[in-house]
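In the block that follows, a single chain appears as structure tokens, in the form predicted alone.
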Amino acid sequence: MDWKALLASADGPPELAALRTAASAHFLDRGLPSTRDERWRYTDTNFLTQQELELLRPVIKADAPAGVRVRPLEEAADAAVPLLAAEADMTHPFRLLNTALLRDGLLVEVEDNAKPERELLLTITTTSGLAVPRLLVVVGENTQLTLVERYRTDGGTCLPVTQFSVGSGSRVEHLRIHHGSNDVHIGCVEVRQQRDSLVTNHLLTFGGRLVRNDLQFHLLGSGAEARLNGLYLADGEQHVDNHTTIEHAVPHCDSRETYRGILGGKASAVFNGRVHVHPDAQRTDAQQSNQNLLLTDDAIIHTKPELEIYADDVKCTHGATVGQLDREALFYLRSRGLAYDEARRMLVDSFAAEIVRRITDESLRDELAETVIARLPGMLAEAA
């Protein structure tokens, strides 16, 4: 891949000419991570290099409630410089990259006290080549808003970024969902919080070659607090890899993270959560869960969450475990009547059902629990 051939190829709006340049050069300066990078260890994207990738636009649809407003950036670039200052100074390659391309997205802006009726929908999708949207969202304070973000892919690589500033006292659920099967989706989500906001983050795997989910938190306002669910399935020889980042700034912050695995063939997963706990940030109240269920032998999880502590009065706790279907549940089931099959699929069903129905709107959480119900029989016909 050419990567200097890629970057001359933006053609972007002049207001961020500036910024893809420094990006161009920092990523041209520290290239795709490789697995000798810790964050990366389990995760090899030098394959990318081979390949020749033309960039495309992703189709994005909008379908937006009274009360937020949504602009595409190449029209909002000006709105959007001020959220953009720092980019070419991340680290995250796939994010540089994103930056160096930066031309597809919306920004989306809710007003003070706005309380919308329903949901905001957005659905990007991407059939080949390479697409970098750029999403931002900035929620204002005493507001609420909804975004269910979803990702269709069949084939290709999309390399998207969603952005939060969520305003004081703002209520914020957030689903991003990803339906793939032989795509490369690597995507960062970046939320700041300030205070007495709370953001619910929900974030669906539904298979992929190769996807890579990268998440950072920061809680920047005393009363913040960050939920944080995660569900990804994954059969096959396909790869999923979570990496989450909590930052306790400040003291009388709460965050909940909850993330589960279903692995089935010769699927890979990653799990990493790191919560980062700041010297100022006292009374903090961090907790997090990482639980894992393996179909066949041949699956494999890399599980590793992580607690810095830096502060002295706090109350944090951290867990993983690794397992396969409880045989006493099993045999429970099939002494009431039920068959091997559907047994299996009602275990694995429920192990699902803890993150889904955290969903808080009805007809999100039913259409997503049908998407699992939908994906079992495959994924246990091939453990079988």
The other form holds:
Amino acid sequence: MDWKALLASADGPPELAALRTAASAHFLDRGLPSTRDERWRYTDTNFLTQQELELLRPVIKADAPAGVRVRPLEEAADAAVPLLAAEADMTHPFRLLNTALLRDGLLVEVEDNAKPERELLLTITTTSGLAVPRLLVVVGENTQLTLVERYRTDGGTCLPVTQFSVGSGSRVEHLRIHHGSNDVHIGCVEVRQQRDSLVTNHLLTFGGRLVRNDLQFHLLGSGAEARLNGLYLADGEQHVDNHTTIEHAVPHCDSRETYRGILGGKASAVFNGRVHVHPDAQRTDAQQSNQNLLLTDDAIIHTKPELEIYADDVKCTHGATVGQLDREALFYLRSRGLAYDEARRMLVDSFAAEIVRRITDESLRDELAETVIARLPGMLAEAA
Amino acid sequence: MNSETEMLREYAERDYQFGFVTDVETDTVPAGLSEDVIRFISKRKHEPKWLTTWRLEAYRHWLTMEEPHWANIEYDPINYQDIVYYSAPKSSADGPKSLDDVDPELIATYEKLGIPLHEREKLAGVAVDAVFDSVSVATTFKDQLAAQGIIFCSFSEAVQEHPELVRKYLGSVVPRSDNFFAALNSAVFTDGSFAYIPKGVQCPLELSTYFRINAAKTGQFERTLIIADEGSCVSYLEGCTAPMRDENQLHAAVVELVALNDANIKYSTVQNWYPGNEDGVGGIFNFVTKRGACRGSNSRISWTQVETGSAITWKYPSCILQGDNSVGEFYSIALSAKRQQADTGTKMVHIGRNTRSTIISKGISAQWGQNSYRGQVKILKKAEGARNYSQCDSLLIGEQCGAHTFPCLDVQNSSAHVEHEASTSKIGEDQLFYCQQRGNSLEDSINLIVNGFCKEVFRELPMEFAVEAQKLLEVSLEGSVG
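With the form predicted alone in hand, show me what the form predicted together with its partner chain looks like.
Up next: the whole complex, starting with the chain shown before.
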């Protein structure tokens, strides 16, 4: 891949040109991450250099309720520029790439005190080629939003970036669902939370050749609360990598993180969760847990929960486990007359349900529970 | 709060209790490192040719390596040409035959430290191989050990008398090229301890070494090698205090443990080197590579450490669980007060079937101290039924300190059970209130809580060590609370 040519060919709203050029220069300077970089140690993305990728426009379908304003970036460039410039991350290679090729995306705005009746549904469909959608979500004060971001693909490479700015006292529920099989998906989510806001993020990955999610939560106002739920299912030769960072920058913030993974076949997964408590962030309460179920001996998991704490009046815990299905539990179910396969499916399903049941919306919850169940027989058959 | 602040100030200004320098004539090489210095050390110690070559190869490899900087610690660059690589107490050139021959000044140093060799011989039943700077000056209880076929001597002696054992095992657990500091140590190590426990022997005594860094500007490069042959059992104690000094002193030791079938090694450390003053001036840099290999089936290696000293601690005692059913354990207390920085933890590599490991790490940060736990649990593909349990707790005392946890779990076998738990918190106001309300002073209440926090690790220490460690912790913590 000739990055230089690709970046030079980028076009889009002229208002964004300055940002694109700056990001482009940074990216060319930095290049793709190597596996010597601790944050990319287990996820090698250098194969992207080998292949020729065509920049394609993703199809973004938005179904917005009243009270939520959704505009394509191209039309709302004026409003988007200050937001993009203020929060430009010039270190993450794929965010840089996204900014350098910035054109497609949406600006979502929810006004102060608005009460949208239902959720905002976004479906981003990509085919082969390279897609770099960007979502900017600005949530005002004392309001609420449920955003469902769904990625459907049958190959290709997608490097989406979603940025949230959440005002005081607002509640946001964000679902990011990835249905893939043979694609490369490297996504970033950045959330900035003001005073007394609550953001719940559900990240569900149902496979993909290589899936990497980088989540960054900045708790910038006292009383802010972040909840991160994650579920990843992978089999075959799929690779799933979740990196999360929660920055506790001010006192009195809470964070709860629960990630669960089910791995079959020769799948590999990485979990890296970092909680960073800044020097003045007293009375921080942070909890983090990562649990993994390995169905086969060929599956590999690397998990690294990190705590970095520079304040003393804090309550921080983290835990990580890796294991297989409990034989006793299997025996119990079989003694009650369930077939071996059925018993296994039930146990794996209940392991995943712990994450899925946290979704507030009932129909979404049911739908995703079905997706998990539909996925299991294949994974278990492969493992048997 | 006021009286607490006063107490804090009072103790923070307290001097390092063991800060004194014994005036002993030493015979040293000029500062700097070159092949000539290594040849000098090797010649001085009458080493066989293979060992000289071994050192030189390590040195050449070291030259190609870069100092690692991934740890969560900060320090000024070390000038390796500024360090004196060999110093031996002059009066020992003739080699003391017994305690009576030992330089009285050295004995006085031990007395000040509270290690009366004579008394220890009788009371504690501990054989002490005291290392004063780079040459062993006294070895006790040797005869009693020899009767059972146990070899316990200084490393230099082992090179002379048991070259076959040394040659077979040296560098077999920590290869020369393992890391920057291990390579440096392999090139310039001056002395250390050597122990060999023959087949089926239960070592009747707790083997013990006391380290002391003494001559100014002398980096100490210890080399310890312990081999437990089939069915044997040994407990080894290592403890240290160092005199006060204003220049940072480098300490890069290597410890290698080998446990064959059914062997059991317990390695306990109490480390109380000079941590530097409250501005972070002085203090020891402790860059240590410790690793044990459970080569045989049903073997077991247990590390217990209490780290209260050193300006910087960079230390990861590890276990390679090669043999089936082998067990690795790591119990640690790391205290960093003042400007101390500790980046410590362990690495458990599960290779054999049904291997088990336990990690209990307790970190205490006070004042401006920074404490990191960094660990890795690796379950390889063939490690059927491997089991690991890790628990890392941190206690924070003071607003400026930090506690960090970087555990890394790599699992490649589905039958493995790996669990990691960590928590970080400060001493609860309610706990303090409860203790004080029962008539304990603030200081005593804190000691009570801290001791309770560390109990799981203290329990693993041999009796005399546990008492010493508990005291050390109290002394080190006094005044950091407020």
